[in-house]
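Shown here is one chain on its own, the form predicted on its own, set out as structure tokens.
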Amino acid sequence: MVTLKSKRNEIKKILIDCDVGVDDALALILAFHSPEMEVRAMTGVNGNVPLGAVFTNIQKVLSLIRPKNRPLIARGADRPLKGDTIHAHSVHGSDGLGGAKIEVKQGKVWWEEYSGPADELILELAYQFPNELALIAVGPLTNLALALRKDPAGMKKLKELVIMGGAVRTRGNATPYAEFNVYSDPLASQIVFESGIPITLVPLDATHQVFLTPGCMEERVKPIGNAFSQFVIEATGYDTGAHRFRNRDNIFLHDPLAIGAVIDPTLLKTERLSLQVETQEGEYYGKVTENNDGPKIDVGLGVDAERFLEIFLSRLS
């Protein structure tokens, strides 16, 4: 394992807001296997799959990881603030995990279920750990926008907010202009970008630079030979006989890179930008553009891909 220098008192308290599909699951494995961070809670939001499947997948992935300290989990928004719900079954499969098999044993849980909604849990932890809690958002930003509407002062108690989303100077993946997470709820994204909270954005500009290839699967993932490497093989649809992914040339590590940006912020090459999200329906719905107004955020436009991949792959074991 690649371990970064860290003292015990430097371990970061983390809340992960997610819409668990395949890359979310890989991000969770990386987070729980990283000594630099302590995952206190996970909140689910409608996105890659409907909210019910997201919540089931959170439990499945935690059953795979079996964390020593059980995190709180909470259900969040089942629809965007505005517009219709969309999902990404064509990318993540009908179950959201690419059909990977994970056994969830009845009576054995690796989490604690929170009684209230996700936005309440986010605010509760922000107050409990003022200026200590990092929130990593790897799905649509609906839960965060709801918390901001309810208590903007409470949300500003977050130490930082790291977001996987947007396509700033590159092509989108939901439309030619928009990235999926932002496109799923552009209004929520705009509310969060304008919040004044310290934000690091990890857009497609950076995440398209980090990916798993068939060669990497053969040389680095398969030889690990544990439950986590087997999950990666199954979830990504890697055909070990044909030595290729079933539906694509490689697998982008979108959400794991957001985790990596918290493990080691020097992985990203960032610029301070003010961003605007198109919230009016039409051709450019969900498009992120640069402007001169509003709070500036750190936007990752480049990444040390080799160093990140080494961290990610070493921690599968």
Second form
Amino acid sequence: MVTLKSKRNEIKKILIDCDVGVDDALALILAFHSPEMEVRAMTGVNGNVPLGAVFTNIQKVLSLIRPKNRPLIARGADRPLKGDTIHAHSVHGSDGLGGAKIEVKQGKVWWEEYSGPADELILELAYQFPNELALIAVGPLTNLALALRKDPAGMKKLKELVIMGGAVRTRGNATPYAEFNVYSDPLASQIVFESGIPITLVPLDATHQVFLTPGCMEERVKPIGNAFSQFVIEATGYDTGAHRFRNRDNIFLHDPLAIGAVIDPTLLKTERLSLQVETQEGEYYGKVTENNDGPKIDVGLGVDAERFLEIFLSRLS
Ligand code: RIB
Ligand code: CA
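Starting from the form predicted on its own, produce the coordinates for the form predicted in complex with alpha-D-ribofuranose (RIB).
And the full complex, kicking off with our chain again.
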């Protein structure tokens, strides 16, 4: 018989490092609606939008989710370790949430603001929950690299890293060769990939296979009819009259799939590869390539897209 205690032990403790944008927000909703995990903290990093907007968006999404456990939230890096600070307003809108009508709820607060920076919170929780805390990173890896520089042994207390990023055997989305999160801070990505911490990478090779279509919005999302489905409609810019998205054919579920990989690791078909990142400015800046030295990581090159989409949609209601 599975006792409550042993059942409780199976609930995975999670920290999510994010650059809340639209798909990050969908990932947060999925994570908080998943009984397999408990989100203990979120850290913000410059990425889709500037750090200030990321941090506001974390609070907006928590005001929508209304988590019972008041997770910790912390601000992180407002620029990459090296190179230009870039954003993706064309994809996520000027506010980072596609203009969704969502506010930071005043009054009851659904989070606890950490007094220090993100890299300190990451290390503090790694020490508090040795070999128990999984860190899911769905933005540029600057905060993780800063924590590794500060205390590599402390970071090794993390159970695992699950990272949305990279384009390994497929075309990039920031350039023909590089994926946005890695392209935003290639040096940080290189530092994290060679850290020796157990890593599952969820690259575009997998995430480009999971997306919302107008048909899915009509048949599966709209009928849910709650605050979460309404948020998905607004944040993705779905026009319910024209039956199409405002500025794209489909909406990729990049970050939600990283959550999916923790909910059920069998969703991904992985290969163990050692990867390097092009950190020199130029045409291939941020490109991820396979090499034969350095620690091997699990790279998700395939996904059971249908099964993941069902998990995502069923947890919106
Ligand atoms: O390339 C997709 C990734 O870049 C996602 O995490 C998206 O939110 C952006 O950060
Ligand atoms: Ca992201």
